[in-house]
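Taking the form predicted alone, here's one chain by itself in structure tokens.
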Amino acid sequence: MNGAFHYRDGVLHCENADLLEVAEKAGTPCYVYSSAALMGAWREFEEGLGGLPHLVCFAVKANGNLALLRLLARAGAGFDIVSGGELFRVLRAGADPAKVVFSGVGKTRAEIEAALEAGIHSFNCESEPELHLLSDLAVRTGRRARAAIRVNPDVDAATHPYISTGLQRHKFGIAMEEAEALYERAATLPGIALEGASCHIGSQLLDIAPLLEAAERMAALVRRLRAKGIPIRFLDLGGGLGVPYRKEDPKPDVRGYLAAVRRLAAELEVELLLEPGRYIAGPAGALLARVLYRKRSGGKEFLIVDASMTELIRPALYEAHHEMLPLRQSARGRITADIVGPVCESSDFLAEEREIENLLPGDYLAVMTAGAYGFVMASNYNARPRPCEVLVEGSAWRVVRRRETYEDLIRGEEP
């Protein structure tokens, strides 16, 4: 449990908001976010790089809610986007387009054109054909696009294989041994100002050693490129810092990481870009659910709740662990149970063989550290409306995305 979520008189609170009240008034399933936790994590990065030319770009893929994006934009944050839809979102939230970085391996012509029109900070390009398309589109519109090539430093992030991105076998980026030749070819393209170098080795890293190894390899690349006359002015080291999902998980040494990359950037005299997402949004959010039924089958105990893999797919997709807390503490002891949802899939579970407080039908629970890769990965499978989202600021809370209705499910369809 982090500082934003705590018990008061036996009831779980987010900041000063009673989550039982939120669950009963807003309904469940429901995502709840702490504005204080969100902004506190962002300021940790901002203050750690203070005085250095830098840009802390929130990775929008982690959480794209407009209210959260607006909080960050008003504080001066940048944004890392991977689609035209995310560009639309951050601009609607009030982001400064000059603080937006466009990453992603499959940018379309229309997405690139929209980003050029908006005047974003830069493009992280991931293939030679993409560089040519970007140059052609920039020339046609009378612009010169700032760009970096995303390089795979071939550092093993030692994380789940689905969220590891920095090895040669991954679809992302350019192999380190091919990068210099590609930089030399791309530097001649008329529509591109090839001023950056970029990498991102993976997500949910609790040990900063792989990140620092990647940063050192990228710094060496910058020096080699400059020796060839390619004027690298900014270094984008991506994101990747993880969060403790289990009580026993260590918190990454963010201060040590920022101090190390700050020294590197100062030595290179580059603008430093970092793209945290999970670290900022993950601990700021929780998914509230209500127990529908208790069931015993095959010697196992099941808690069937009204949240499912359609609200939070991480346990089914990654076998991810999330702590579970009752909204109201009781003296009924503890049980070991599978916490499962109503979706017609055997993989529809939030936890398996979990020791948890002895909850009964009608009780509420909170799935913790769910602010990143939660709602953004929600679906309408089994024709389930997506949940509402709530933002807490002190003792006040408000719905910042209403719960979908059945009518929302068929919008745009014709029978």
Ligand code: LLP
Second form
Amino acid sequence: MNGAFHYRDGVLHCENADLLEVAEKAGTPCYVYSSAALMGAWREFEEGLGGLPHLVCFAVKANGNLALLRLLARAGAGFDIVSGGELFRVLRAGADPAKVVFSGVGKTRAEIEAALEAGIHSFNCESEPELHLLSDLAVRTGRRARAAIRVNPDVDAATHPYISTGLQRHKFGIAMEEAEALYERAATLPGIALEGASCHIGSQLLDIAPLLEAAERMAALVRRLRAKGIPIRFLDLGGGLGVPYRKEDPKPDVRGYLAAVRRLAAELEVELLLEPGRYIAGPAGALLARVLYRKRSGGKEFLIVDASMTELIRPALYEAHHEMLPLRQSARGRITADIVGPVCESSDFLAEEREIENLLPGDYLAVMTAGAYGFVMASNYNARPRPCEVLVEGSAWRVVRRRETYEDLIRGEEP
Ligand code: LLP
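Show the form predicted in complex with the ligand, please, the one above being the form predicted alone.
Full assembly next; the chain just shown is listed first.
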């Protein structure tokens, strides 16, 4: 359990909001977010980097809800986007375009044009043809785009293979050995101010050592580039700090990380950019679900709940572990069960062989640490409307995205 979620009189609360009341009034499945947890995690970054020229760019892919983006934007956050859709979201949320960085291996012409038009901080470019396209589009509209090359520091992030990105064999970035030559070629492009270097080695890192190793390698690259006359002014170290999904997981040493990278940035005299997503949004959210049925089959106990892989795909996709808590504590003891959803897939589980409170049909549970890569990865598979999202601020709560309707499911279709 984390700071924002706690029991009061046997009922799980988010800040001062009674989650049984939320589940009953808003319905389930339902995502609930704590504004205090979100902003508290955000402030850890701001405070760790205070006084240094920096930009903490929340990775919108982790959670794109407008209400959350607006809270962050009001606090002065920057944003890391990976699509035109995310650009649209952050602008709607009131973000300062000058604090937006655009990452991603496959930016389209239309997406680049929209970002140029908005006047974003910079583009993290991942290939030579992308640098050429960016330069051409900037020249055509009389602009000069600030850009960084995303370099692959070849550090093993030692995380799940699907979310590790910093090794040579991955599709992301440019290999370190090839980076300098590419910088020299791209520095002459007329539409680009090639003033940055960026990297991102992977996600859900609980040990900061690989992140620091990558930062050192990037700092060395900045020095080599400057020696060649390429004036690097900003360094973007990406995201990647993990969150404890299990009670026994350590919390990453964020303070130590920030102290180390700010020292590096100060020595280099660069503006430091970070792109945290999960660390800021993950612990701030939970997915509420209701038990529909219980059954024993094949010697196993199943809790069939109304949330599934369509609301939270992480267990199915990465075998991810999320803690489960009952919304109301009971004295019924504990059971070991698979917690599964209604979707017609064997991989549709939220937990397997999990020891959990002895929940009965009608009882509610909360799937914890679901604020990042939860709703954003939700789908309409099995024609399931996506759930509602609720934001808690103190004892007040409100629906910040209504549950989809059946009409939403067919919008745009021509029978
Ligand atoms: N910057 C870039 C360039 C990224 O690719 C990512 C994440 C981030 C920042 C944010 O990383 P974070 O601070 O959240 O670790 N769906 C997966 C996670 C995919 C992460 C992809 N890139 C999951 O549910 O675990």
